[in-house]
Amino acid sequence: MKYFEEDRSKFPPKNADGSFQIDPESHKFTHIWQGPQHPGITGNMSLELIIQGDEVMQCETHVGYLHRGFEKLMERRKYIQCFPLVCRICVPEPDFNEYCFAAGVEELAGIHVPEKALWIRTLVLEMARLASYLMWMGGAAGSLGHGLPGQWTNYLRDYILDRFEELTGGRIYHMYILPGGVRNDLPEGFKQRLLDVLDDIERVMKDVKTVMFNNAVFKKRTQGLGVIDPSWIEPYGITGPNARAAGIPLDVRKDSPYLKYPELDFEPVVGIESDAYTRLDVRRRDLLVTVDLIRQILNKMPENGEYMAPLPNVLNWEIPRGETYVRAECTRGEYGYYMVSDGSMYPRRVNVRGPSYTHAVALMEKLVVGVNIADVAALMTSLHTYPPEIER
């Protein structure tokens, strides 16, 4: 434990993997399930767990608790009709799913999107991100007892809703981003609005990190929590915040820029320890790095211009054969979408690639061992997973 010294004579001996060698008849361990709840960060997955005393001995993730076969859904659905699937594979972050899915399909078709398009799309992109990063904040002060900062996270959190709801009609999914472009152009006063709220949201974050990140229980419980080692990078596929913690400046925006990116300032936020803190505040100081991207996006993005380029008749589309991969940079990590058409009206195959399945899974079941169980939940939302992008 981080807590103090302890004698470690008292766990069980390590199996050669090293893992604990675990005998049920012993009656020395007790065998609980964490989860699954539903709202939280973690959401609709369940931890099984075997403890001693209150230290996890071991793990096993499991899903199949909101499973609704989004991939396999794609295949029998003409392309313009897989958009109300997509974006519900990752529900805080429907528009990252609508980018992926409409750049494969462009990149298939030869699509040219035009440039106003491309700025919305960044635009929309940062949005969506900031949106996630305000609700995973409170779901992870919640996971260690404070709710205060939860609070304040999620009302900036709605003030984003409303810009949404007020570009695209929808709070939560969208369905905004289409191949070609984007469905409209900014309303009238959008501009204004939207920095009104980023003046919100970096006055509100000075309070956050005064009262959680200073905080000197939430730094006892957070640091040396759930130490990812830099050699673990590429061997467990981690990205985003959980790599960039370990110093490892993973970020797709800056190793393979798409849309409006290599024309926007700024550098990926890393850190060292690599502890549950040091995620969490590469996490916080990475969304004041997302409202300067918004106030530049704003400033660049031409008033006039096409935000949708013109298509044939999409219930009658037919791509060309072929296939792609297309990736973004979401608050997780590398979002993927590997794509292959046969020539028809129906996608061949749609295979995601959320940065949840890695981190939530062997990740987690590696840096659970040894744990408290108090600070499971808080190790689990420092990784930030949605499960829905596992169960695909």
Second form
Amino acid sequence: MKYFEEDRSKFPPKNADGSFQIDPESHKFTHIWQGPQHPGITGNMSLELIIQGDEVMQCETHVGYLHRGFEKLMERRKYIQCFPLVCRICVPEPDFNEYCFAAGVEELAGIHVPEKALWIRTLVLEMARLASYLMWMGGAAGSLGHGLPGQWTNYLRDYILDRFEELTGGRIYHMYILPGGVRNDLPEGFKQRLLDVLDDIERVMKDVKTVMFNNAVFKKRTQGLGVIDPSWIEPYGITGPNARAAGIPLDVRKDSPYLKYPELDFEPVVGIESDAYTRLDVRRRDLLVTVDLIRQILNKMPENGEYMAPLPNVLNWEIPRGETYVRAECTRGEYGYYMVSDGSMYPRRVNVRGPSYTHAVALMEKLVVGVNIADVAALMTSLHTYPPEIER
Amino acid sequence: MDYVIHELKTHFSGRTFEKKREDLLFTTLETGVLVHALKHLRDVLGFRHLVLITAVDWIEEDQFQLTYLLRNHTQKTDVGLRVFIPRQNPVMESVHTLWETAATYQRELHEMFGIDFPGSPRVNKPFILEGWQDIPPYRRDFDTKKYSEETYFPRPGRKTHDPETYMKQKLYPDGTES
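Form predicted on its own already given; the form predicted in complex with the partner chain follows:
First the chain shown before, then all remaining chains and molecules of the complex.
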């Protein structure tokens, strides 16, 4: 078989760090912006690209004008008033923020959470993971020109949102996990309805695999695209599925077990090739692990029990002085809340460590060099970044 | 965790140690030894993952607290190193040579708190707040309410009409009914 050998003699010379030497005055390069209104870009961020022909020579990420100053706003609110804020940091999976914030407050205040509440929290976090993956899968398919899998996964996500509405009263923002436990017990018949949705998801994911992951064009466009070297994991702070696709089994659920994860039986999904295809496939397999985890949780969850610890009046609640860091594994990697209390009713400082922070800026700028402009959107969705975690 | 405390105490004269959990330790260090301590933790003790760099504004004591949180993936433990720098003209040594991703954190801290990290890539380039003229917004003395009142103005709402009086006016503009 004869392969096409490209002529790279007309490309600019490279610097020692692998970046191209670019002279903007030479009129050989085009300076364009991709995003924030590009359908393939995840959310409101944009890439400032310098291209030659159709190949990216240089990239700079600009995190946009979405939500500013969540952390600042929290400093002016009582702890309980922060919940409507934290869940808005990540729209597809707000529960991880609620959990981290609640767990941070519990740790600072020394609150013991009842057993049943821990199980319900684990269930809610896994449901959120499912909803987020299903939404992302539509976006990833869309950025590669597949309309159909997105429609399938989005209707499945809607079923999960129905279950969330039953449980919490809200479809997107739940404000369900509060310090001391959760707001309500499971409604009657909830378990069976959730199990029915899980069956649907498993059935449709087989079709998604056939249509999307076994598709020759899809493979051709994503295999070999944006390879992350395993040695970059530590300097770039890569976590979650992006690290697991490089063969490094980083999973907070296993590494620093929280909630009821130590009692559940699962293995972190890992890949080998570390390209865009592997990252997409790791997420697809992780989704199926989540389906299995939810089944395990529903099996093991106790029927009765307290779901909320007794608390003082939360509006006059003073949290003892101290600082802590609480983390959870979301669909993009490690979510963390660094919280400092000065002993007053208001948090002194809350710093949100969004997993996209490390993936979307330094790593993206490195990976995108040398990529065809048509594949930039696919590369970006394969990293699964989310802008509000960066600008906050 | 005890070996970390021991190492930090002997090599870097660590002052206070706060064991928050079995896997989380916070310690305060002198500003001058911080970069050496980070390098030692990374290269010798295996804390190779930089979780975050962040700042806390202690305005009453007129100083910033910088926190560097590191994680050891093998031991599954975290260490938070704290340093205090003066609030007036705050400068800190850059650690972008140790971790590539540190440059992004330092860009954010420069913009939001006004802490300077000389030599850090693109540290003076606007990151999120293009064209910001005021004091850095995450400092405690920045008043969000005052700023928004001075910068933004409420848009006048639409005029609303009570249907009954409106129709009367339309039908009988001179005020004579039937």
